[in-house]
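There is one chain below, alone, in structure tokens, taken in the form predicted on its own.
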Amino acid sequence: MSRPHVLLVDDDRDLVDVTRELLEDGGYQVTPAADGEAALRELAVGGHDLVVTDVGMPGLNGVDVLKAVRARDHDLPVVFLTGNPSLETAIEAVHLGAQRYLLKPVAANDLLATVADAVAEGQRRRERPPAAMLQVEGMESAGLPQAFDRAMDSLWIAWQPLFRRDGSLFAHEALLRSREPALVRPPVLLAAAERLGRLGDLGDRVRRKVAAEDRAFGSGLVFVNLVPSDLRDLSLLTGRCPLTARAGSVVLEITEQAPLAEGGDVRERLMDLRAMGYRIALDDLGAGHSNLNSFAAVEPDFVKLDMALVRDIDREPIKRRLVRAMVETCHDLGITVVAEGLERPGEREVVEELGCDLLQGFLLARPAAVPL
């Protein structure tokens, strides 16, 4: 089992190495940050369980670092150190979610102590149900079965663009839809599918419906949504599976809402469909579980940032660091940036001026029956 992750983000080297040492010789993992500016870009690498930060330092402070942690994840645990308490930060700590707001200097014991509730009250807040989870376990006595039947015989497919900045047609994203009230919502679907069991038909159904649409691949690559689940699916990776014949036309789009299974076998499952002519892609980059260190065994062709950070990047100067980092890095590795979710023209203005190659959302077209 690996050791809970802490960033530990400090401007006094002395405390931090202090610090350091104080938490990896009770079991954790510890990368430090000098300054805010440096926590940035950690907190785009991702894979932390803690963050611990000094209130008061130059440039970006604690609360600024707070801010950033809130822009990507509701769930990552905060913990405060400061020596020169104020009421004003208190109070947006409260307002920000921080875990704890402790008094430099800290004693030991209750420093480890503080640090181990945080992590297990990060841990419990991952494994809460989701809402759409919850929404399924409340329908099962009122036939869930019957509903996700109804679901499947009435799934049918939306096609989203992805576009250059150009403004020119890139790609196009098929999205899973059901006219089946009780399971209309995509989330919610998903989960009964889950619940019963039946992901795999689901993932089959949907990409034989993907695979008969010859207008979609007429005018570009076609994205596919997997849930990690479908890369143990054997058929993805034999003719039976009707994307085979289209392999190189498509992209993998696997989601990073949950944490993709670690070891060899995912890789090899990727190298496997790669050799078979299909791209890769990494869904909702810089939501909670994403974890760029996760490229090493996924190495996508593309990264699609995660809605919550472009929603009003244009009016959160923390947003536009956070997704800079993450872009610098992705291009580094030779991976291409999807912008979903833009809604505003000033969110396009803001993600295509920090290298975001491709562009996606309501502003520029809705999900739609039929293909451009």
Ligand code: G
Given for the second form:
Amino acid sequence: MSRPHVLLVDDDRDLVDVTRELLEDGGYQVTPAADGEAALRELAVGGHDLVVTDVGMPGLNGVDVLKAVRARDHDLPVVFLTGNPSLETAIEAVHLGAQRYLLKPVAANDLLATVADAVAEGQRRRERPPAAMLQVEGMESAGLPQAFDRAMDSLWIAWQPLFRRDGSLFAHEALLRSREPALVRPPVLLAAAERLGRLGDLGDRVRRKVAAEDRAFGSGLVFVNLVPSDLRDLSLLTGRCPLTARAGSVVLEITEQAPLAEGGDVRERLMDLRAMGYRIALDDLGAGHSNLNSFAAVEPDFVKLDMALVRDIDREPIKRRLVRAMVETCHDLGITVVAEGLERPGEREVVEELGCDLLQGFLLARPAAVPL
Ligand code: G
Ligand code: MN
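Pass me the form predicted together with the ligand as well; I've looked at the form predicted on its own already.
In what comes next, the whole complex appears, and the chain from above leads the way.
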């Protein structure tokens, strides 16, 4: 991490100025927000390594900000800054995983030490190996390469439709499936491929299968998931990939992870893909690792709100506010917003009301072996 990015929320302008200067001198990049609403707009853009927030503010308070953070990110550390911590906010803070309280007035040393600790802790949490990887490591001795080969041989594509708000069919997302019992879950299959250095083979096979499905292309666009390493793999960029002949009908879904934030190569590759006619979707926005910020240069055509944000959005006002801010930001940038993972009519109602353009989820249609 070059310069950790701190979102600093406080309605006291003098305090913000002082704290900001301290942190900037300490090597941090600081974005100030003058109240909870401004903080939510910032969070919608994403890309922060730490949130430092005042607790008592008019409008949305620090606990509301923390809730908004947790609605999209389990790992982003939050530090509370307060003049008088009440028991109530302390309990809620612990419950929602706030890192620490700093008491105002804060000594410079205390502030810097706490911020450094919290940023490091957030970093550790993000680098935790995903559960799928641990599962695959357990299979090492039990014939993982053979299981992976069987999965490759039994690969198939499940198709899940995306609808416009008026109910008309807009596209299908191609979802990876295999019949190998040990590797049925896609995240586990992907972890196995990564472990075996065969992500390229897997992606290649998926894209070939997708390209061969005339029926899906007959009824709209086709969304295809990429893993970050696919962007380093030249097969997509050369004529060798049969999907390229259909690029104008394909939307490549990228889940943003650390490499993209580093900029450079990956971003250029995305530009190359767009020049070939592919459109780009930013997948799982709001899942924590995805943010709009590092995509500024790419400007995705579509953004897919993660299902964690959509889940119970009709019952959780904070999620509603967060999605409202995200939709606003996307529409300002000319980006089409997809709400995915819709399971209940209440969720659908709210995302429609908030202006999401396209809808996907079990409520509307489950993934199926045959496109609609
Ligand atoms: O990371 P990505 O968004 O591409 O993951 C899509 C996965 O989510 C697919 O495996 C798909 O089967 C699953 N999925 C699609 N719609 C829903 C839904 O409404 N609820 C849940 N829980 N999962 C869904
Ligand atoms: Mn996807």
